[in-house]
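Let's start with one chain on its own, the form predicted on its own, as structure tokens.
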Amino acid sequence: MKTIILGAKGMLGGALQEVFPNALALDRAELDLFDTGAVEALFEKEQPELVINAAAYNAVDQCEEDAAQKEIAFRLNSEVPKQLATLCKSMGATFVHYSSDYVFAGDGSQPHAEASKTGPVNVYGESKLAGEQAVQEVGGQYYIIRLSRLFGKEGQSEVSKRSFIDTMLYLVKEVGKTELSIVDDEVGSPTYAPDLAAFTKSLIEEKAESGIYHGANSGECSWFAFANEAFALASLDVKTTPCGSDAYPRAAKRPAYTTLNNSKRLPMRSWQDALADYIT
């Protein structure tokens, strides 16, 4: 199956290059997506089977405080992925896009699935959300894959941002932290980015039903139990005091409960599992 790869240096992009490695692995450097004629062209010169957009906007806060940056927020997260969909549709291609655990207001206490009432409490969210609707209004075959808390290797793209996990083991390793507050009252489910990869590999290959997945790990956890978690596989002794998130004020806000329920296909393994290969 020919295949593209998008934001191919990210994180999730490298982790989609293990699974599919006869993939076309294009990035900023090679494809601008903006530029709708070159994005038009490069399809009418592969005529892919399968297009896979791990490219994404994801500096919440720049967004929320700036229009500038809210406008690329919106292009990138909602308007290309409408006309990846587009072309895909017109040439008979499947459509992968990934989506947020952000689309949620955060406001319950029980994990989200899919079909479950979506309320984004700030502009990245929003922004996540209009990319969701744009591709289900331009309908044919695609999977819209929803993420929370990514961690894995980290992207060779110079806009690609470190995890928090390996923040939190850089803080310890490299900075020489012996304390750390971390934020313990927003609650979600970790991801590790190869797991996503190998479940958007099922999707295509069962030829799911098109529609919304949730492509998490199981389980959910603290900003605070997921680095205790991480410090404790890693042998780091490191004190750690639980903080609300008041504590760390940002521009935007952020949903205090977002954890995402695989009510659609088997249940991935735990985070724990997938963090103990990623640590050690």
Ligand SMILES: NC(=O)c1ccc[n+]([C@@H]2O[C@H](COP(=O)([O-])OP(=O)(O)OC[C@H]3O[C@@H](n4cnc5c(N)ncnc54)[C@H](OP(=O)(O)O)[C@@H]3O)[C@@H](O)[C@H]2O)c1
Second form
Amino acid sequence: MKTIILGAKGMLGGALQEVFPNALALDRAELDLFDTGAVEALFEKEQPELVINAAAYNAVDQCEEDAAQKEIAFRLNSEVPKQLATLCKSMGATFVHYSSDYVFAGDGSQPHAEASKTGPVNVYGESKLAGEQAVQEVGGQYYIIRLSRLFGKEGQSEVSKRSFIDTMLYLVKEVGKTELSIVDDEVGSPTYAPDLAAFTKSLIEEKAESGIYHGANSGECSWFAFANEAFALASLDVKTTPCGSDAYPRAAKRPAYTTLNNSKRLPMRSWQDALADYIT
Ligand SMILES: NC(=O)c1ccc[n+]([C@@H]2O[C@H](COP(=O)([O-])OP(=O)(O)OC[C@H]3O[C@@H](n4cnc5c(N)ncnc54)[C@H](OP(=O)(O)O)[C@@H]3O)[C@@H](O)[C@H]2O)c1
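Given the form predicted on its own above, produce the structure of the same protein in the form predicted in complex with the named molecule.
Expanding to the full complex; the earlier chain stays at the top.
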């Protein structure tokens, strides 16, 4: 199947290339997704049957208060997927796009199913929700896969953020921290990039119905529990203390409870098993 991966140098883009080794994998240097003419020309030339879009604007705090950054977030997270979905539909290709647990308000206490009510509490979440809506409006054969708290091999892109887990390990191993206060009042579903890439492949191979899917590992945890599990697996001796999110003031509000329940497919392995795979 002729496949294009966009956002190839990101964390997820790297994992996708392992699972789709024959895909044409492109990053911004080869194809700037803001150049609508170049995007159209690429589709015309390559005639893809499958397009996987792992490119995104992910700077949650930067786009909250800066109008120019907000505009970029909406362009990359909503207008770009709209064009990609439209081109895919016009040539009968399957389109895969990724979204976030931040489309939810996070004020409940039950895991969110794919059809649960959305209500983002920050600009980044609004831009990701706008992308979901745009792709759904276009229609065609598409998969929108929501994930959360991505971890795995670091992305090669300059914009790739160091994952939370890698940050924790870095603070202890490289910076030499022996004590850490870690947020315990935000709960969600960690997602291991290779597991998400395999989940994506299974949707395509099994020709699953178009729609929204939750592609996180099973289970839930706070940042505090997530970090403690990583330290235990890495046999690192560090004293951790739980704290509230107000201990680390940030521009963008975070939703408190965003656990993703995958109610449409077989459950993925637990985040603990995936983390053990990553760390050991
Ligand atoms: N990371 C998380 O914890 C998390 C949580 C929830 C949802 N998600 C979603 O998961 C997906 C993958 O995220 P990720 O963390 O793997 O992303 P990432 O590491 O931040 O990578 C983003 C990619 O987008 C590319 N990109 C940015 N602007 C572009 C442009 N104008 N044209 C072409 N490419 C451009 C970057 O290319 P350059 O290398 O050239 O800059 C980079 O390869 C995204 O949809 C994200 O919103 C991630």
